[in-house]
Every structure is written in C-alpha cells, then in structure tokens.
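The form predicted on its own is given below as one chain in structure tokens.
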Amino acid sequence: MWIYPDLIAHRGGGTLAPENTLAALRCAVAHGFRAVEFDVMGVAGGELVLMHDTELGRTVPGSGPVARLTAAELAAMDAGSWLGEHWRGEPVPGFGQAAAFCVAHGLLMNAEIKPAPGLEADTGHRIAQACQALPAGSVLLSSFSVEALQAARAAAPDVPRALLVGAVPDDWRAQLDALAAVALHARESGLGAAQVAAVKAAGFGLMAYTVNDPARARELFASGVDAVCTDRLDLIADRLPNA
C-alpha cells in the first residue's frame, strides 16, 4: 500500500535546479513539495553520493567514471554551470547531507540506487545500510537493479523497496515478490488502465515517471496511480487536486 506523498520531484528540482544537489532539494521545499527523488552511487572509500550518471561529463565536468573518485574530490567540483551560471559552483552533495536536508525539512526521499557497472550488489548493500540510521518511514529504495535490490534487502529488510521499470513486464508480480517489495515504479507512457488495475488490485504502490503534463497526471490518478514523479515541478505542483 501507498503510504508516501503523491507528487514526487525528479532529481531534487526537475528542470528547475541542477540535478541531485542540495540546490535542487531547497527547490523542491520551495515549491511545496514534500518528496523527492535523487539517485545515489558508490564512490572511491566506500562513500555514497548524489549522482545520476556513471561518467563525468554531463553534469560535472572533467571524463572518465565517477566512482573512481572520492567524495570529497566530487564536492570540489562545479555540478551547477551545466544548467546556468546562475549555479556554478553547486558542489556534488553526499548522500549523508542530502538525508539530513531532507530530515529536517520533512522530505520524503524517494533514494534511487544507482550503482556503477559491477558495482550493484555493493552499492545496494551500503545505501541499505546508511538508511538504517534514518527516521523510520523517511525513505523509499528504488532501482532498475535487482541484484542491487536483493543486496539492500540483506542488508537492511525493514527499508522499504521499490523496483523501478520502464514498460511493465510481464512478470512483475513475480519480481516484486521476490523482492518483499512494495511498490512497482514504471515509466508513464507504458501504463494502461489494466496494468494499473492489476499492480492496485496485488497490493502493491504504483508510481509513474516521468509527468510533465498535468493532463496526464490527472488521468493517472483517475486510473488508480498512486503518485507521480515531475520535472515540473512549477506546472505540477498548484494544479492537481492530490497536491
């Protein structure tokens, strides 16, 4: 069962702050929302950081992978500029600062686990165990990796989990089981009035990604969705009766 907020912030801000900072997390608070998504991955020394892609280059200058660097060497370097000088010098925050922001705002997080290449099951492991430590209830797992799931289930099976999908596959009841989880998360475009019915009907939480569209996410909700994650968080947020 759904027990979370019902609009979720994409990366923090959307389109509206740099992804997965802190920057994009005081966005979210300012536009009222009270969850948020942001991925975390496992860097050199066994630290946990705010980062969607496994290489440099996007959104932090520089190339090569990113788990190959500390924490402290990312938090040196300038993860705003990308989307306006308005930004620069928005730091890479680590996953513990992002929690306690979250924490003391009230933030439902939504902690996509997102491991480098051979990386998931320790990955999942040590974001698992680092949720141990936060307010029950404050943090929903979520991953397109099951293996990475499974490690975080061993690490830490009173954190919820939630398997993350892109077109609904035939066999996620089956998934979801395997992984005590309880909620499916799948991409917008591929859900159907059946498919949301039967998710509802096993039980299980249902969110969609990514809505941008208020339009959508009403119908969404009309179908039986339980919560949406935006980018829009300024077309989303004042306009939907769930809000």
Ligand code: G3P
Given for the second form:
Amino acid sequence: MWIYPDLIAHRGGGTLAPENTLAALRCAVAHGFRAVEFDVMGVAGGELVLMHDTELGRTVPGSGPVARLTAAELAAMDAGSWLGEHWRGEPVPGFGQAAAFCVAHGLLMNAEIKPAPGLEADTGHRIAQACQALPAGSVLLSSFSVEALQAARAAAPDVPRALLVGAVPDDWRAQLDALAAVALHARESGLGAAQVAAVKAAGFGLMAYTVNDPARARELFASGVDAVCTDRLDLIADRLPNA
Ligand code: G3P
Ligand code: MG
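Cool, the form predicted on its own is there; where's the form predicted in complex with ligand G3P?
Every chain and every other molecule in the complex is listed next, the one we just looked at coming first.
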C-alpha cells in the first residue's frame, strides 16, 4: 500500500535547482511538493551526503571518486554553479541537514541509497541507522542495489524500503519479497498497464520515474501507478491533483 504523496520531486528540485542540495529542497517546498527524492552516498569518515554521481566533475568541481572526500570537504565545494551563476556556492549537504529540513517542512523523503562502488552494504547500513532517529513515516528508502537494501533491512527493519529498477524484471515479486519491500520504483518508459496491474494486485506500492509530461503522468495514474517522480515541478505541480 502506498501511504506517501503521489508527486515526488526528483533530486529535490528536478531541473529547477541544483540537484541534491538544500536549494533544491527549498524549490520543492516553493512548488507545493510534499515529497522529494534525493540520492545519498557514504563518503570518507563514514558520513552521508546528498550526491548522485560517484565521480567528481559534473555537479562539483574536480575529478576522482566523491567518496574519497569527507562531508566537510564536500560541504566547502560548489555544487550549484554547474546549473547557473545564481547558484554558485551552494554546498553539498549532509544527509542529516537535508533530513532536518524535510522534517521541518513536512516533506516526505525518498532517500535513494546511491553507494560508491564497493560500499553498498556499508552505505545501506549507515543510512538505515540514521533513519531510525527520524520520525516514523518520514522516509522511504530505495536503491538499485539489492545489497544496500539488504543491509538497510538488517540495520533497521522498520524503515520502509523500495526496490528501484529500470525495466521491471520478471522476478520482481520474488525480489520485493526477499527484501520485505513495500514498493517498486520503476522507470516510466515501457511501464505498461499489465505490469502496473500485477504489481498493484500483489499489494505493493508502485512509483514511476522520471515523468516530466503531465499527459504521461495522468496515463500512469489512470493505470494504477501510485506516484510519479518528476524533474518538472513547474509543469506537473500545477496540473495534477494532490500536489
Ligand atoms: O529514484 C528515481 C531516480 O532517482 C533513479 O535514478 O539516476 O536519477 O538516481 P537516478
Ligand atoms: Mg535518484
């Protein structure tokens, strides 16, 4: 069962603000969203930050693995100017900072565990542990990494989990059962009505990503999808109910 909002802002603010920053979370609030997705990575020193890429260079300057830096080093870097001068100096936030913001603003967190290679179990464990300190129902974990989700389950079985997939695999039901997951998060392209019906009939939540066309969002909702994750907060928030 899906107990979360039906619209989720991808990477915080979608394309409207630098991804995985506090500015992005503020953007979600400004557009009336009640749920955000962001990516969480474990870095040097065992801390957790909001970050999508495993390598520096796209959203923060430099080269080499993000996970070699500490959260303090990343917090001093510019994660905003890649999108525009207006955002220069926007830092890489820690997971704790982001979570505090979301709790204070009533934003449901879909925290995607985005582990650096080799740190799947460690990152899943750390994030789940950190989530135990958050209010019940304030976070839904997800990951493409089964290993990370298994570790999260072991560390904090009561923090809900969703399995992230591209195309829906044939054994989706077995995978969800093995993780005691509450939901499947599936790529929207190719997600058909029969798959949606099967997942819903089995009693799982179903979120589709990344949906930037309001017509496609309506089609997915009509087929039974519970929620969509979007980059276009500006298009979708105004055009669909329950934003
Ligand atoms: O959770 C949906 C989406 O965030 C998964 O893909 O690469 O944007 O993290 P990605
Ligand atoms: Mg993500």
